[in-house]
Amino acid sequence: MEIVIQNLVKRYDQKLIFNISNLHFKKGKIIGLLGDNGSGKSTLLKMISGMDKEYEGKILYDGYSLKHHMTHRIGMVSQKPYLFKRSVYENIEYPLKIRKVEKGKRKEVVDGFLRDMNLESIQDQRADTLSGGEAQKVALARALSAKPKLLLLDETTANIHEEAICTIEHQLKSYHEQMACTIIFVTHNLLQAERFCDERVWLS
């Protein structure tokens, strides 16, 4: 999914957060979104996701304004993801369940994520009791299970251990190669952005 931003203005209580005249996130690329604290990176992701609609200007998705059916093609994972107070398995299964995917197919997909992201040993554990790295892996697996064409990641690998970072990056690369999706990846880690991302965009 290609994202084009035109004359985008965001304010909080009349305070200007940012004014972006033109910004282009190319289709099928992994793009690192960088910038100082307070530059509006997280806010921009919420606006692109459709969670925040209080702004001036345009955000275009493959040339169109956001419609309800398009939101199902967008996945987002925050730095502090919200997980249901249910098992790891049920959390990953949820997007498939609400899309009425057949039970056998759901199990196949969820089992694949549990295996690939080293979550099999905790699949029955309640997700709200997990460590930071485990929670991020579950949140990512849940987002990917819906097969988004646009994936928005807000500091997804911040403050978690190296093993979890490697697992998450590997899973993202694998999904990107398989689905040719667009990934916008907010990070403060310049080395990670240079290593992991195809392109880098600075928000100031």
Ligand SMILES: Nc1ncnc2c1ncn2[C@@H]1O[C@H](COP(=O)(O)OP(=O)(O)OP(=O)(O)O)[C@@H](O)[C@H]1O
Contents of the next structure:
Amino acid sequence: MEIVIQNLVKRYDQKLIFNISNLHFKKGKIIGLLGDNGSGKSTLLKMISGMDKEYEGKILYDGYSLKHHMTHRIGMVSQKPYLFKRSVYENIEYPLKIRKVEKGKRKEVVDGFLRDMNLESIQDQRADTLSGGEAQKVALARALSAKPKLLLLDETTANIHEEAICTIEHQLKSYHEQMACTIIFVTHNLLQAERFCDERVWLS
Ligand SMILES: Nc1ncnc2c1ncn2[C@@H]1O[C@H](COP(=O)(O)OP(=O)(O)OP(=O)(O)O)[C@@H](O)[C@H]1O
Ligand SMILES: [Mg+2]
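Having seen the form predicted on its own, can you show the form predicted together with the named molecule?
What follows is the entire complex, opening with the chain shown before.
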């Protein structure tokens, strides 16, 4: 999915957060979104995801405004991930269940994520008892299991151990290749943005 932003103005109450005249997130690219604390990165992702509709200006998705059916193809992992108060397994399985994927196939997909992200030992644990990094991994697995064409990741690797970051980057790269999806990746880590992203965009 290609995202074009035109004259986008965001305010909270009277306070101007940003005013972006033109910004283009190219289809099929991994784009790093960087900027100071409070520059509006999380706000912009919420706007692109359709969660925040309070703004002036335009966000175009493959040339169109956001339609309800498109939101099913957008995956987002928030800075503070929201998970259901169910098991890790059920959280990752949920998007497959609502898409009526058959039970055996669901198990195959969920088991794959549990294995790849090293979550097997906590698969039966309730998601509201997880550590920050564990919750981010589960939220990422859940987002990927829905097979999004646009993936919005807000500091998804910020609380994750160095080695696990490599595993996640590797997994994201292979998902990106397989789906030819667009990924907007918020990070404060410049080395990671250099290594992992095809392009970088700064919010100021
Ligand atoms: N619901 C809200 N009401 C009022 N102000 C808000 C609200 N949400 C965010 N803000 C303000 O908007 C600005 C942008 O916030 P945002 O969370 O998008 O920044 P960010 O770039 O993601 O920062 P960080 O790098 O710290 O995550 C901040 O000054 C924040 O205090
Ligand atoms: Mg943020």
